[in-house]
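The data below hold one chain only, encoded as structure tokens and taken in the form predicted alone.
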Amino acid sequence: MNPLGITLTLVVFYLFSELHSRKRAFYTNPVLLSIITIAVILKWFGIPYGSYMDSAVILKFLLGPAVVSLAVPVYKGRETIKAYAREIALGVAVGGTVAILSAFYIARLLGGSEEVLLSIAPKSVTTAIAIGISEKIGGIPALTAVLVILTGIMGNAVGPELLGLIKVRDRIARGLAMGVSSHGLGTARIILDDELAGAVSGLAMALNGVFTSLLLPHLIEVLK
């Protein structure tokens, strides 16, 4: 197997992680900078994206176990999560609905076509779920995938800082906000700062995926 993809990804991410550890700011976010840098390298050297992905397939495979491993902090924080079950459920319902409506109406205000509106509505759930929803409601799955990734990148880059700026200190609230708004990448970021918030974020991400997949196909008929 060609080692280009996995080597390039690990080296670039390691370098930017070191930079971020020395200069903690949203513009030194290793996920954001790694994506931009790898895209530029692939474009500059004319390396097909498919070839890069084929050579980094092991990282794609490890994504599954990484997501499943989020169950560990959920289990460890189960007593606290159980105590806040009602708040978490309400937060997912309200946050998931607001994520849909805000994306839909902002895109409409900016003159987005119907296909764009349908593509952006499921942006706050994981890629696999969002693509399925997009196909069902008449969006463009490829565009939805891009918007989901961009949402995750933005949450990963500035989510905790934005929550700090508006003085959201509660660990449950911070986890809910990250999980509902920026799914896996947001969860990966918040869990580095606070394991309980990361556990709530992972749970919220999963629950919001189910909630959105059930709600959006019906809600979109009203929004149209």
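Being a predicted model, the structure only gives us computed values, none of them experimental. Positions refer to the first chain, counted from 1. Basically, rigid core = biggest C-alpha set you can superpose within 1.5 Å across the two forms. Compared with the form predicted together with its partner chain:
- A rotation of 25° separates the smaller rigid part from the larger between the two forms once C-alpha atoms are superposed.
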The other form holds:
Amino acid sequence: MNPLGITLTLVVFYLFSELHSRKRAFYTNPVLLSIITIAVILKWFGIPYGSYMDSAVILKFLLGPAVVSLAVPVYKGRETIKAYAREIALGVAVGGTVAILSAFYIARLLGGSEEVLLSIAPKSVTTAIAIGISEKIGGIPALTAVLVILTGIMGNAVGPELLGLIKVRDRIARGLAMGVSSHGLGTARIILDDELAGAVSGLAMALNGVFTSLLLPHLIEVLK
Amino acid sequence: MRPYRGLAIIFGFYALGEFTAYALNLTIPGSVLGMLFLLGALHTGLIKLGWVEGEAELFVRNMSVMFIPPGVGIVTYLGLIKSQAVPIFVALVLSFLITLVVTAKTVEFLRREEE
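Starting from the form predicted alone, produce the coordinates for the form predicted together with its partner chain.
Whole complex next, starting from this chain.
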């Protein structure tokens, strides 16, 4: 194992994070910019993905304990969950199901291949969980990772504006819609406008991750 | 030596989740099961929040960087994305819009009903 892959990842991510802290905009998203930059560097120098991943795999491995750690913010939000239990449960169940079915069927209608359908189905779930689901159901985890980030960027860029456009002003509804449709990046945006909506969004994201990982593997058997 | 307790708990629950998923041949990722087990342990008081809080928040705050290596794997699928650009990107945008609107309107309806 060589230390170059992980060093490259950390340096590139550090630089884009600095840029993002100076210019907070959806197009300075450090994860997406880092992925593109590293992909270009690998291509430029003719480095195979396998030899990059040989060392960067440590970072990917840490996604497992990071998902386990999500238990802490969910546990800390238990009072909010209790207060809005019905809205949260139904919002996640309805939104989470619609997210899977709409992505799957639209892609299929337009002639998407099976591996594309399986990779796009978990796209509204937080990246770490989506990668795990994609692996389990036979999708392409790398494609899922990128589609999840693009979905999050849409929510981050225009989510609150779209909710304004359809005149949704209820804070709980806004938070749930953001968390269920665009996970962490959507949550990061709505929390800037409204702390309560942000807390609900974060919970919706975590619960949608659990809901989708329970539902999707069984649903896929029916859809296929 | 405090962080070792938190890290041991987090990695321990991850291992437990992976083992359970493997042993019972479940389709849920082991990490999600580990999260549910830890949530249960916090709820029953088996694990105190203070034992894991700092370490868990460190993981959650720094999750972003961990997506980069799997994301870079996209270089191996550029041909597939190019050949399926229409289904991929149309589905991505439309599904996002539909999910946002349906979730918001569903919850708004429930809230109005309550009043």
